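In the block that follows, a single chain appears as structure tokens, in the form predicted alone.
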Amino acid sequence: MKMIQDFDFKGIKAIVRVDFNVPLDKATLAVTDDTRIRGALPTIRKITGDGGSAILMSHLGRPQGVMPKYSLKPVLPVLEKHLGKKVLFADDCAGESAATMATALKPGEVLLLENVRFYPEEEGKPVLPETATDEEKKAAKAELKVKQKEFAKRLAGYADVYVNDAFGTAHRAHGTTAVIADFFPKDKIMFGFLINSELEAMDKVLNNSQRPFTAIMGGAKVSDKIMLIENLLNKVDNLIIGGGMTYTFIKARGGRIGNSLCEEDKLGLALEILKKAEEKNVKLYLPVDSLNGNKFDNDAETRVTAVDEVDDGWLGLDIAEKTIKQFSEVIENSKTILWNGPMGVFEMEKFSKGTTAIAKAIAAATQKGAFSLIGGGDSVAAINKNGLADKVSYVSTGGGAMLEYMEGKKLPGITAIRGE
């Protein structure tokens, strides 16, 4: 594995797996937001910088087949805007005319693939009938890892070297984030800026953090953050819990929620988290006092009660004043921060207060010295929509992938290139 700062692309071909999987308005196909655009600027303008030129692929989407809506074309004059430049396209990923324009490509200069899901090669699964046996998934499943094998070598064979820079499907092991890399030697492949970036920011949390450390867990379900809490239970000093997961933790100590969110399979682990919290000695911060709506609706007609004394017909939809004031007070004199998850119905501007308040929390404490690292869709939205994002330390461009690196997984796209 190379450094790319360390690296001299004079004369290389570099084919680089970006992540433009970016949201695109429905009636123009504008791209309505470039952050993952922006994301992969420094590693492609190291490349070309160097005097050498780079392939770039991607998904969009989640195509079956080819299918037009879900085309990369969208992405080019954003592209070409940032770097400046013209940036090639080639229709196919894995067909003649890109094999042509990767052949031809001259120092300096970008191509752009078009999008890689849509070859079924790619994800490697099958699209089968539901009526297909085991037998017929399995051989279906073999054949695919055979052709996804092949689709990764065509194309490896476009390129000197390879560079993964798309952290948001480093946790798939697809043909362009895993399988590619076995077609380089170890000192022709590497992660580009972004990615370096982001495992900087992970494992310094995970590893390396000031104290206090505390973590913030918002969302909707206790069952998808359950490894995560397990992981950082062994690690943090403080662990906030927020959003509508509050619910099932609250039901579980015999508090009344009413119509509230609830995983009533989920009870249980609920009690097991506050008593591994209690044995651990990490100080667990529930809400104490919640908003309500007496439906799921912006229009709601809203009252705030103890977060355990929610009546019958109402739900909680966000953190209320005393729950804002104590978790911004134990943010405010945190070191490192981590943050994935919304306190209340974000969406809704009426029940968005809470979530707005820790971002706020955030940003002070990451201005007196603390180190802060957030991550999620709603998180990074809350973030962006106050204006925040260069008032803390890193905000993260990868979900999915973020959360199974935290949780102690090993993530297919990071493996192929480390080697673990």
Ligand code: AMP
Given for the second form:
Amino acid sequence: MKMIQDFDFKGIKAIVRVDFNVPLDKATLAVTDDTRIRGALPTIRKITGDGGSAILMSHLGRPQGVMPKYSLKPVLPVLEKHLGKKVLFADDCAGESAATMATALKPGEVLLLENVRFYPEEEGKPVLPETATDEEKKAAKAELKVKQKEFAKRLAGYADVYVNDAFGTAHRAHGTTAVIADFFPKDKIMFGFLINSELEAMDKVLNNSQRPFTAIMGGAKVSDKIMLIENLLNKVDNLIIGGGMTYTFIKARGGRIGNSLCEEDKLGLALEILKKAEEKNVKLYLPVDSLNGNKFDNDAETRVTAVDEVDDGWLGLDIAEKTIKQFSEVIENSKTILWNGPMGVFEMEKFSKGTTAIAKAIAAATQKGAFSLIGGGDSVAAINKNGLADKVSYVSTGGGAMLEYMEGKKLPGITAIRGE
Ligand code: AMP
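Following the display of the form predicted alone, present the structure of the form predicted in complex with the ligand.
The complete assembly is shown below, putting the previous chain first.
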């Protein structure tokens, strides 16, 4: 595996998988948040700065075939503005024109290919009628897998080296995220700067953490986070649990949770987690008090109770003062912090205080020298909303990919390069 910083791209054509899956304004199709485009700039600049040329490929949204509203064209002006130069565009990533443009590309030039998901080959998931039998599904999938290889090989033919810098899709075994790497010699494939920094941040937390190490888990469901929690129990000193999943734990312990979110079929699992934490000497913190609403609405009437005394007709929608104080203290005394998932229904102003307080405590701990890693769309949104992105150590760009890596899973986009 080559390291991008050591590679000289002079006279080299690089095909780069980037993550330009950016949000677009529904009416104008203008890019509304260019964070992901900015994330790819260091890699693009390194390639063109060395005197190489970059062929960029990405997906946008979940098109079923060619759908103009998922075109990558709106990315073009934003990219041109950031790079300060013209960027070429090929409106069919695997068509004749793309191949011709790639061949004609000169040192320093950048070519953006149209959405790779306009081809079902990219994801390798056939679109079939609901009436299709299992046999038919299997046959279609096998056929598409063959076509996926051809598709990846065709794109690989545009360039001398392959660079993967799309962390957000690294957990997908798609044509341009993994399969394509097979069509290059081992010393011609590498990660871009973004994936490198994501891996560095995650490895620092998982394998090189300074103590105490505190993980803060929130969000709606225990079931979504169970694998992460189990893996973290082998690593952390403190595990803080908040958000909707709290109430499954509280009910499992015999508390009253009223109409709060609860996964009835996960009560046993919640007790097992509590037991495992004890066995592994992990201090597990659950909220002690709860801010409840009489309906799931920002206009709800509210009241605070002990977390295990939520009355019927009421729902626990955020952590309350005592919990905020306790959680903040634990966080501010930590040297390594991982945060995934909000502490309450933070989308509603009335129930956003807990999440904001945790974001601030993490920023304060970071100022005191802790390393903090924030992942998952909602936690990242909370950090950004409070203007704290510069006050934490690392904000991950890939929610799902980060979760899977942290769970201890192998990500196809990572293994394709590392050769594991
Ligand atoms: P996740 O995608 O699992 O991280 O969950 C995020 C969602 O959990 C957000 O949309 C929050 O509104 C929601 N959430 C957090 N706390 C609660 C709660 N106490 N009750 C219901 N939903 C919650």
